[in-house]
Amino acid sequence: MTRKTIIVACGTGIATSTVVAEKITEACKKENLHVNIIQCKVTEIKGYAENADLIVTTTILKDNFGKKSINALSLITGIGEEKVLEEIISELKK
């Protein structure tokens, strides 16, 4: 299987997108899905977009730079997030 590549971004780079990376970094594990996670800050998406497979954010996304993108902002609160993980794995297997 082939590795994808994923962008996990939120404001800072630092708070939630840790948070979400490391439940999609899990949430992979259990699928057995190989992928690279680049965890930035939003205005640092464009200069990794190109690379990546699918975006992922905790923030409202203005452009998706031509890659599907998931708000994964239900990861941090806790509500919806098993859909949202489904939707990413989701993605990650096409």
Given for the second form:
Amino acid sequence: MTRKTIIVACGTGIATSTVVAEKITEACKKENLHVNIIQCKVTEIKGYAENADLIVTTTILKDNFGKKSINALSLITGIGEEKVLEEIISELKK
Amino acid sequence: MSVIKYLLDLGAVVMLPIIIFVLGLILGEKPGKAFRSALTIGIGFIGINLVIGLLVNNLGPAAQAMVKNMGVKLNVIDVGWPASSAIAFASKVGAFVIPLGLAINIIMLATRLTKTVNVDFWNYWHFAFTGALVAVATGNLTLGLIAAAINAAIVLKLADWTAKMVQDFYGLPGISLPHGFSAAYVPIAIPLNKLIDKIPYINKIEADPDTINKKFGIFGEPVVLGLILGLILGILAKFDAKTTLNLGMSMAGVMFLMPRMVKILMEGLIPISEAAKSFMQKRFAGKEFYIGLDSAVAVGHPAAISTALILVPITILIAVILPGNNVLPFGDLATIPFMVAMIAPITRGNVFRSVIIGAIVIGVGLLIATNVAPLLTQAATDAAFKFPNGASQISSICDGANPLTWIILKIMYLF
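In place of the form predicted alone, output the structure of the form predicted together with the partner chain.
Every component of the complex follows; first up is the chain already shown.
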């Protein structure tokens, strides 16, 4: 089975994206999914988008480079967190 | 009290892990997990220390050679927010800033003085930064803590004040942005925007974010920016080709590595902030409250990005021509989006206006950053960040150029 690649991006590529990346990693572990996570700034997505299967951001994404994208703001606020994590996992299982 | 003093004198690399471990246990973490995150935080500091060394050792001599050759006196190195945040958290004020900020927030929520539940614990470092500078300037830790508390309270009020505007403009329902750096520019941007409204012709100008993003896209990639700046500085310093190329690579390396090191620090803080977050949400979640987040959630907006991209070359130009500025912009060229994150909604996404307002606050900011450089360098040394002998001073745009930080610092200095 090929590993899926997820881009996790926010404004800094460090702050909120770290929180989201950790939560996705944990959720994937539970599901026994092996994925590559690329963590970066929104302005850097362009450079990684080609090889990505999914783009997850905590900020506004203007151009999703033809890839599926999910807004993960709720992983930061904690409101509706489960639903978004489920959405991400089901996308990765495809 | 002597126990606390002993702890504080151990130095950040030892002190902070101990404090984080204890804080983790208080918040109900398992000892094993708390221990691991405490260790991670200490390691983050060690990593940042290494990269600051790489930056200062390479850029310092180049900056000094440039001063000699060009007569442009930019000998204060902008180490950028990753280093500044580490210095802030590693300071004596930083050790207490999370419980302190949390207490201020809870008191203000309980007394209805704010609607913002600030769950962005990472960015409490801005308050610690102000406090650390005050503590260094006055030699008084208590005054430093008071300054941090005042800063936290003001930022909560600014977040409340701008919440509706931010929610509408960025499409973030229920959110406010109590960000110590971004919010500080709100009280300046609002009158400046009103002023621009009154100037004929100028008040009609608009710029297209898409074109700007295409043309200035390179400024959004810190690694490339670091390489180019390193090469240019090498040439201006009249280094030979070998040294210049090495300087370019080193600066690209700093731009890449510094955030990675801060990421380690962040990972260590996550369990603490998650625990504190659920504590706050249990008590204050609901319709009448805003959730206070990092302005990182807003900087993806095209208007914010394109404004920041244009401001990168403008910042360097201002730094060179502005009399009285000694700061060589570097690390925080990548942080400009945060400066404009709350200016963009005020101008309703008008890039032209945001750039004008941005250029003004950057000009003033560079002077402030020059002014606080000795304090910031001292705070860094106190926090056990090592500088080579005779090295240049350091400062930063975030938060060294922060007007709110500076005003609080000057007021506290009166006491």
